[in-house]
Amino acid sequence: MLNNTNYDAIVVGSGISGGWAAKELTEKGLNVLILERGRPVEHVKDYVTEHKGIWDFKYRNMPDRELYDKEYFVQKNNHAFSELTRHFFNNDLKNPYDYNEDKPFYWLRGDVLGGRSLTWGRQVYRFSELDFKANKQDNHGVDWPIRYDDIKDWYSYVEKFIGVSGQAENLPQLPDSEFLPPMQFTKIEQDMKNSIAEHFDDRMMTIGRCAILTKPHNGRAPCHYCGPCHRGCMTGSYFSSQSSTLPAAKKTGKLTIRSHSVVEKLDYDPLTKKVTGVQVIDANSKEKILFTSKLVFLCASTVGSTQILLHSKSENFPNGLANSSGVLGHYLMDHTIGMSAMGVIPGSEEDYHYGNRPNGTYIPRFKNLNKQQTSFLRGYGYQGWGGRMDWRGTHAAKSGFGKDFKEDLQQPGPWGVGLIGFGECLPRFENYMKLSTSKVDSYGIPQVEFNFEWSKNELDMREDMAKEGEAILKACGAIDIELSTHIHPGGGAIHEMGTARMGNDPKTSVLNNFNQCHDVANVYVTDGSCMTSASCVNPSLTYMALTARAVDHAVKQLATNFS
């Protein structure tokens, strides 16, 4: 094994959390190495499909079913995956994992520098005090070691850098952010907002809060509504590692990025009780390399970071590094996500909407806020939209030909509206990931196995989402309403969380209140694996705030040699 240069800090992973860790560590003066298992992607230059027409592709962006079934049988379930974005995603044949076919779990992941920050949904919402107290109040999972007041300033710090468009609403269950101007409602969405306010006293609708610019911000241009966000954004209008955090880290002159670097395990020194090195396999040459540092930040994703910890076994930690509690890998969570209700609102056919607005509407949680109202615990929100339908919604099942049929296809359809429910998942010991004892990947690293199942609480919540979604759409004048209680396999929301949770007690949690391993002082974990509960809002903003907060703590601890 080659021994390589020593760094002040090593960051494993370059996605949303990894980019933030690198930015903060370098700006505080540390020499930092990023290890990324995927291939390099350069901002602008490597967005090779960004503005290509679908006619430029072999099957006009229709799936290559034989290829997908053979090599992308998991990733094809990602809403952002297509022939236009396949080059950003993991090849499932080359990088497999294992799960029970009767209880599947989707591990949807990128395989490039920047990770899923290139293809994420960009919706950003703060957790509330209600969320941080939830576990303690209903006794599911362990209590968070922090409260909203501990993180609110870090939310602001992050938001001022990334740029968040949205509307302040002064709701306790959905704290406001540091907003850029909000995107505008369509005509029918404004009508819906008014109707909801008229018919309900417990719910409201606002524009989605998203990490997309509505005015120039930190050297990046505002969004011009061109539409193909998942292919990359040369104007840097949406937040990604490539457009924002990595350039800031590079600007310090203290960042080294090494792609094609698969982290195998961490080396632990029982004398100092610290990690001393990171063992890496070069993805191309299969050469093994040891990098050393004083500090390690694991930001390789909920599953990736915990896989590394579980594989870093030693005499002191026979069940995985920093796993004296025995909970590492457990309490895996995701959000339930799916169309709950959709319909058509007649009229207003003289109006249309402008461009491809990369954002929707949001109805914040309104159940179980101040008292328990339902048979299920916690709550849900709706992300939605209201826009003119096109031929895919109006003519897909119709037959015809000729000039009149073609002209009819080109006419705007009626106003379609939809509500997609996002529900909170309870943290449960029975939902877990572990390492296989019989299967390894192409690098000889044990494959990940999943055991995940939705509980009755999530299933009952999905039923309520459809019922209340119907009530909202009816109040807004919708017709032809279709309802769904379908629930996807775990991982389908791409909001996997837990497996190395934060907590006050080292006997029941992996990380302390600053994302620092209870057992190993110089290792911090700040991606989704740190989450103690899931809330019902998109979690990426919380990962960013926790990362910035953890770096501030780590650098202060480093100055005292973690004494």
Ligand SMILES: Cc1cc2nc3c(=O)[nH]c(=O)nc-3n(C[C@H](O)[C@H](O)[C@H](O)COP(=O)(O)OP(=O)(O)OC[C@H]3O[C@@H](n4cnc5c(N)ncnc54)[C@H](O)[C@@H]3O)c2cc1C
The other form holds:
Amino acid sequence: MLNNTNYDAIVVGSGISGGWAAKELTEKGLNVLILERGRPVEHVKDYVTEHKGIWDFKYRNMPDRELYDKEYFVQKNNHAFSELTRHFFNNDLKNPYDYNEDKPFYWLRGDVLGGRSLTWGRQVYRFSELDFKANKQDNHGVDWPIRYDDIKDWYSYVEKFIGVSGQAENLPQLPDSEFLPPMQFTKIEQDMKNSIAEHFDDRMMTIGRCAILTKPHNGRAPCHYCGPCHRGCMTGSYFSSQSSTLPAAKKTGKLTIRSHSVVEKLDYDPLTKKVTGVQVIDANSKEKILFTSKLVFLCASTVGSTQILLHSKSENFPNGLANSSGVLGHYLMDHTIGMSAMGVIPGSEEDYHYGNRPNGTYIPRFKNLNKQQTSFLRGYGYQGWGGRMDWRGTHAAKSGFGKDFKEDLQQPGPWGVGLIGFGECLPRFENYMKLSTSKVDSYGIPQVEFNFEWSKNELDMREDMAKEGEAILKACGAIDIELSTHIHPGGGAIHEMGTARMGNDPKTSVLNNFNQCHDVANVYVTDGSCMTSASCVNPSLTYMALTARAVDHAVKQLATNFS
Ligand SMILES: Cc1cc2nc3c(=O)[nH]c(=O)nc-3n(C[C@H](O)[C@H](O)[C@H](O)COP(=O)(O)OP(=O)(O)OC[C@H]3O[C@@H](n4cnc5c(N)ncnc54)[C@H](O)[C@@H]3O)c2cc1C
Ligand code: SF4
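Let me have the form predicted together with this ligand next, following on from the form predicted on its own.
Every component of the complex follows; first up is the chain already shown.
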């Protein structure tokens, strides 16, 4: 095995959390190596489909069913996956994993430089005090070792850098961020907001909070509402590793990025009780290389980081590194989504909206806030939308012919509205990932196996989401309401979390209150695997805040050699 230069810190993964770790570590003066298993993606140059019309594509952005069924049978379930974005997602045939067919789990991934920061939906919401206390209050999972006050300044720190547009609402269950100006409602959304205020005293609607600029910010241009964000954004108007954190880290002159570098395992030294090296397989040459550093940040995403820890077995850690508790891999969570309500609101045909606003609306959690109201624990919020429909929503089922039909197709349809529930999932030991004992991937690394099932709590919550979604749409005057009852498998919300949770007690958790492994002082894990509970809001903002906070701690610890 080749040996390689000694760095101050190694960051595994270059997605949302890895980009943040690299930025913070380099800005604090450390020489940092990012190890990224995917190919390089250069800002602007590699957004190869960004400004192409769909007529430039063979299938006009419709699915190539044969190819998808054969090679993208998991990724095709991702709403952002298409002929136009496929190059940012994994080929499932080449990246196998396992699950019981009765309990599917969607592992939706983009192993490229920048990870899923290139394709994410950019919705960003803070966890609240209610979320950090939830486990303790209803006795599921373990108690978070932090509270809202411990992280709130780090949320502000992150938000001021990434740029978050939104409206301050002063809600205890959804703390406000450091906002850039909010995006505007469409006519029908404003009407919906008013109707909700008129008919309900427990719920409200706000504009989505998103990591997209509404004015110039930190050298990046505001969004011009072109729409196809998942293809990349040359103006850097949405937050990605490429547009924001990696340039900041590069500016320090202290960053080295090594792509095509599959981290296999970490080397543990029982004498110092620290990790001394990171073992890598070069994805092109299949050569094995050892990189050494004083500090390691695992940011390879929830499943990726836990896979590395589970595979890093030694005499001291026969069940995986930092796993003296035995909980590594367990308490896997995702949000339960897909229980949606869609409808049409008649009238207002004289109004229209302009541009492709890359953001929706949000109805924050309103159940079980101050007291337990329902048979299920915790709660859910709705992401929504209201806009004029077009021929795809209204005419697709119609038949027609000739000039009149074509002209008809060009007319805007009625105002459509929709709500999609995002519900909190309880942390449960029975939901886990582990390493296969019989199957390996093309690098010889044991494949990940998932065992995940929704509990009665999430299923009951979904019933409520549908009932209340319908009630909201009716109160807003919607007709032709359709409820979707499709139950997405775990992973479908692309918010996989847990598996290396934070906690106060090393006997029941993997990480301490600063994301540092209880068992190995120079290893920090700051992606979604650290999450002790899931809340019902999109989680990536919390990963970023926890990462920045962890770096601050790690650099101080490094100065004392983790004593
Ligand atoms: C379509 C879509 C919409 C989404 N919308 C939202 C949203 O609106 N709001 C929100 O909060 N979240 C959203 N998410 C989820 C969000 O993208 C993830 O939570 C976030 O990217 C996680 O950050 P991460 O750094 O942990 O992982 P990633 O961004 O996935 O990055 C992990 C990186 O690690 C690399 N890696 C993995 N294993 C190894 C290894 N062994 N060796 C070296 N490198 C490795 C990967 O290649 C990857 O580049 C969305 C995701 C998708 C795909
Ligand atoms: S809509 Fe805005 S954020 Fe999205 S690609 Fe266009 S300019 Fe960028």
